[in-house]
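First comes one chain, alone, set out as structure tokens in the form predicted on its own.
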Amino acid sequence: MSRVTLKHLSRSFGPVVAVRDLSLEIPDGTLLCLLGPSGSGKTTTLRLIAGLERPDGGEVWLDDDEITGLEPRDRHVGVMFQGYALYPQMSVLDNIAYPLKVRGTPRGERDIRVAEVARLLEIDGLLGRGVQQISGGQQQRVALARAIVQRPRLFLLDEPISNLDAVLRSTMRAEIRRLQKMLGATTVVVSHDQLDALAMADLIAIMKDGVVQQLGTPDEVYDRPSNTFVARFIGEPQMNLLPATIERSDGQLGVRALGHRLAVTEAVSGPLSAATRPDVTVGVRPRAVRIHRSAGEGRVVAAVYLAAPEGSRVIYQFQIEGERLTVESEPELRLNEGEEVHLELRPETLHFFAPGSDGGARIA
């Protein structure tokens, strides 16, 4: 496969930028997620690197050659696109040898590549069906194969499998895992979904009008979010992110937030204090919060505003001096609407951004 690398790609749409001078290398065998909300210039960047539009400015690699200026099909991608774009005429064979007949590749040839990777993702037995007697799992599976038939150098996948309904997708998330490390395939796939990322990425570029904000490890921008919008988009239940003071008490550094001193650790001490300005935001991972029924040192007085029960997880948000707070809880412990409880907030689980809700840079 192939090393990609994208050198200040630039693209906009009249006054609309879709892409800003973005740069960004995907290692030999990776699968990168693009990750963003609508909008954010996902789907633009993975076009670029298809060829199906053209920067503005920039350059796109494949290794050690230079493929800008290419035309689709010289670039020796495989592209699977959100509607499948199949061929509803055709059967499922047929589908998959269509690129594979384009370019002239021998009949027999054909067929054997075509009953290779048909074995490969479990669909030889749809060959002589029509595509539209199939379910949208399959067709899912064939349009991936059509994809793979060709042997290309890189894949590259617009929202493949946002058509699933859920328990299907947590499926296809693991076989798209298992095809790519099988096949030591490099991969782009664009998501909006948040757990497709954390399931199936090596790496992850979350994006936001057409800027990388994080490129990461999936532990790496769920553990250290670079600022408030990466903190908020990973993660379910969202990060609570609270406006907070640095204050100093007898000679000690803490934060004031949620109308109590929390303590932080001495990791974080030095880059608070080097803060320019008293206010911060402080962000906590619901599921890093814990609750228990009696008083104790440092921890919150907090009534319970709503509870919303998913089976293996409880979601509560209390209510504290004036700001809600998110919690993740076990089922056993149920709690009721008005009930007062004491929640610990730990230093070593608290994030520091500078303040300002959609894009403020960590602080520690």
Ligand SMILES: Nc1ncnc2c1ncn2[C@@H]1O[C@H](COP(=O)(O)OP(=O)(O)OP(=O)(O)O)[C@@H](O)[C@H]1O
The other form holds:
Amino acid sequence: MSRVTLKHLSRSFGPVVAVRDLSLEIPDGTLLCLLGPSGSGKTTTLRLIAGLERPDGGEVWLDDDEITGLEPRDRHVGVMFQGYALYPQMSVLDNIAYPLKVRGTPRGERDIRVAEVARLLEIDGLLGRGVQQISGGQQQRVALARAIVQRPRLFLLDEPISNLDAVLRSTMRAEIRRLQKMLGATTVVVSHDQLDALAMADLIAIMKDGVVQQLGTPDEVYDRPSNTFVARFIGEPQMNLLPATIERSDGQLGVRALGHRLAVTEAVSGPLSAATRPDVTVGVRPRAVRIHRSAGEGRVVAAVYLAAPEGSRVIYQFQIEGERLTVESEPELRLNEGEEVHLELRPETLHFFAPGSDGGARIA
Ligand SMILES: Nc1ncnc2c1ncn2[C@@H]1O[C@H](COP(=O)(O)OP(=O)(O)OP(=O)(O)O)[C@@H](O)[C@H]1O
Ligand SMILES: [Mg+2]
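Complement to the form predicted on its own: the form predicted together with the named molecule:
Okay, now the whole complex, with that chain kicking things off.
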């Protein structure tokens, strides 16, 4: 199918820089998720790939062809927009067939292709209905069918499941992933929900203010976030980020955080000792912290400030030395608010970032 390469793309709207010097390569057959908060430039990036928006600078390539100047209809992309805009007065069948009709595909072939796609998405029983007589999840699949029926070289889906309820959403994530693997089509999915990205994507590009903060597999961005913005954006509950200072005692490097000295691994003592400033931000995921009933070397004593049971897990909040620490635990451990426990922050689970409130880069 197709490999997409974006080279130094930029697009501004008046004073607003929507996309800034963006370079990305999307390998053939890959599902890439553009993930970021509202206004970070995701839709603009997708529109630049589709040709619906012209860049102020930079290039778009499809395989070995530069397509920056091509009209949208000559790019062979299947697009599904944010809100998925079906034609309300048309039937399901006519909605799906529309892009083929516009292109002058003969009636016979059109019918065959629509039937094929409808079967694939399990909406073949709905073809005769009006799109307002089907559920939101079915409308969603009609919109997908309309993109697929064109047999595009590239799928561009903008927030394809953001309007669905939680159950349908999780089914559709799996569905989109299955379909994409089956068709083998290079696909870009836009989402602001990290769960979508972690569940569907081969690669995730996390955007902020028009800039890609990190490009990596779901595991890479979860396990080694490149800065504190990514660290907080991926994973739920969010990663704890704590102010800390690097300290040396008896020749051993460690960090002081939450009023305690935390040990660090061999692997990070190098980069930490090379840091130019003693202050650093320590990151730890809520599920990486272990809760003990008894004291132990390096354990942080803390009282439960808040306990929020969520069925399959409990989210605890601790207040320690003026810092808030979130810890996720098994539901079996039932702690009451005010109860005192001993928290273990294991060296191998700690992340280190440059200090500062906004986007400090990963040190180790
Ligand atoms: N046609 C336009 N005219 C003016 N400003 C625009 C236009 N399109 C986008 N912008 C601005 O560019 C920035 C990026 O917008 P974009 O739609 O790409 O964000 P997004 O990441 O898709 O956000 P959302 O998650 O809310 O859909 C925003 O500040 C937006 O207001
Ligand atoms: Mg958008």
